[in-house]
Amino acid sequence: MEKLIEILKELQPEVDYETCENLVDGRYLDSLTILSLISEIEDEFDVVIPTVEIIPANFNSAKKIWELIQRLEEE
């Protein structure tokens, strides 16, 4: 999870991750950056994000994030 947290200060530098649980919702991340994200996730994890999953339920904390990082890597 340290690299995942790592991208994302990357791409938006003043949110905490540790703990903001509404990172969509709250608009802290854009369609824009969440297209970044994926290409990065992707890249770093050798993984493929699946169009049905890129929902705000799976991108509005970090640790939702890692559940569907680890998820797709267990497939």
Contents of the next structure:
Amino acid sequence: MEKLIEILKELQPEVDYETCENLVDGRYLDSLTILSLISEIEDEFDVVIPTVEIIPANFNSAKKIWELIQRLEEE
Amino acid sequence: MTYFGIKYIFIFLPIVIILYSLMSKKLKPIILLCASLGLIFYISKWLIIYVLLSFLSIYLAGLLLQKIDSKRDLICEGKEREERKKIKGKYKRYKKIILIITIIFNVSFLFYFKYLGFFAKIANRLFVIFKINLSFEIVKFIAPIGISYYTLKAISYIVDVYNEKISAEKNILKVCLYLTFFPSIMEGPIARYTDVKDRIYAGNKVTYNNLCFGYQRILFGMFKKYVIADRLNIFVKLAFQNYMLYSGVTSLVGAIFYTIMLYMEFSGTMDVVIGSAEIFDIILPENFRQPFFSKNISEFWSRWHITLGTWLKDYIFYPVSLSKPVKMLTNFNKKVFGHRFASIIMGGIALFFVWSLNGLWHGAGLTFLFFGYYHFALIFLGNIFEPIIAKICEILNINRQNKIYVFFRIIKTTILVFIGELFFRAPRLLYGFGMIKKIVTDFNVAAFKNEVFALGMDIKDFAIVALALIFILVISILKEKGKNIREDISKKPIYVRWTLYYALILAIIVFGAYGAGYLPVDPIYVDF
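Can I have the other form now, the form predicted in complex with its partner chain, not the form predicted on its own?
Expanding to the full complex; the earlier chain stays at the top.
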């Protein structure tokens, strides 16, 4: 989780990732930032994020993103 | 039949509502299906066969994909992770073949009806340039109604089943109704199956509230179309067709009026469409969210024709960005140039595909392609310059949330939209450039005074448009602030509500631009 927050802060520093729960709906993460994020996550956690998983519900908070990573690691 | 016509609003829709209300819960969706197929047959006659072929292809392919998934899951049970991965890979290849065949099957109809003539024309020009003794005969086909919309819906359905985002629907009639639902067949919105699956076949009652809300929305759409869009039509037509006869100011006002007309016509149609569906307790996704409050072009496209934008994002932008070749290029760029540049290029490649398709989707013509690439360039440049602008603001201590700064960003975006729509409406690309040249080199405000009333609008027309636009602006501001105006109205006493409804009806009758001296706007998005 710490590593994920680190990545997020590097990409978009102006957000409090501990509390923010509308990263996509609140337009804190735009499409381009999400692409960068996916690329970083895939490198760091050795998972592949399929396009079908790129929905606001999976990216609206750091917690949700972390849950997605864990789910993909298990598959 | 058009959504704004008397035949639809006063004959077709009420008959469907009555028949629907008379039937049992089970038969209600059948009425909707018959009405939908009946409407398509009424407009497109035997071309309906192509709509049915599309629907059958996705229905059968969906079931087949589901069957493969079930078989795969059965085999995977109790296997180790590595082995499971191998099996999944093998079955994914089978699924991909089915998916590709289904997509090609559906897109080939679209290509045949909409683009064959355009590409034949381009090929003929190339044959002339390269002195090849060949030429294709140019034939213009009449396409089945709504082909651009239902094809995208069909693709979204089958891709979602392939990705296991939704289960394949077993009820053949439900899939057919999803694809052909009469309020959205002609001009969208491009609803996903997940948006409507719970309600489209539920056969819910037509309640008093739904009827009021639905017709209220339809009336609002009629107001936009009859009072504003139709009043601007002749001006726009003359300003674009004969731009060379007038000063640059007329070209500029023509472009502004066209953008307003397009917005009022298309969003008005969406009001009629969404309102019609609401009567049957079916909630369609919104296609507009106050687009003229956008701070940049990227945001504008997340508020204008939303369902097309999200379709292109989900089925083109992300799959292209995350495709193997683009990923390889991104990894290389990341190592050499850093991750910001790498993601700009990765997004840029995907955006190029998105905007090529967005342009082509609107029509087979160079003006539409130019319209697409114009927006691609604006968004791509926006992505490059955004961090630089943020840095400059930081250095100059400019608060980017400041209201004045936001206001100027909105104005800048609106001007860029006007330019894009100018090319979108221009009969030919050269006309578009000609109008821009006029605006820059022949901006004669004094001449406009003489020209303004020669283009089909008198002082009364200008006054009505201005007042109607202020009314729309006030509603937009309230919606932007999160107010639910319709809910608020519904809580008012009955005499207030009905006074408002009658006022709206009266406004359409009194201020509507119809009869001699006016030219109704043809449904613009039907042709796309």
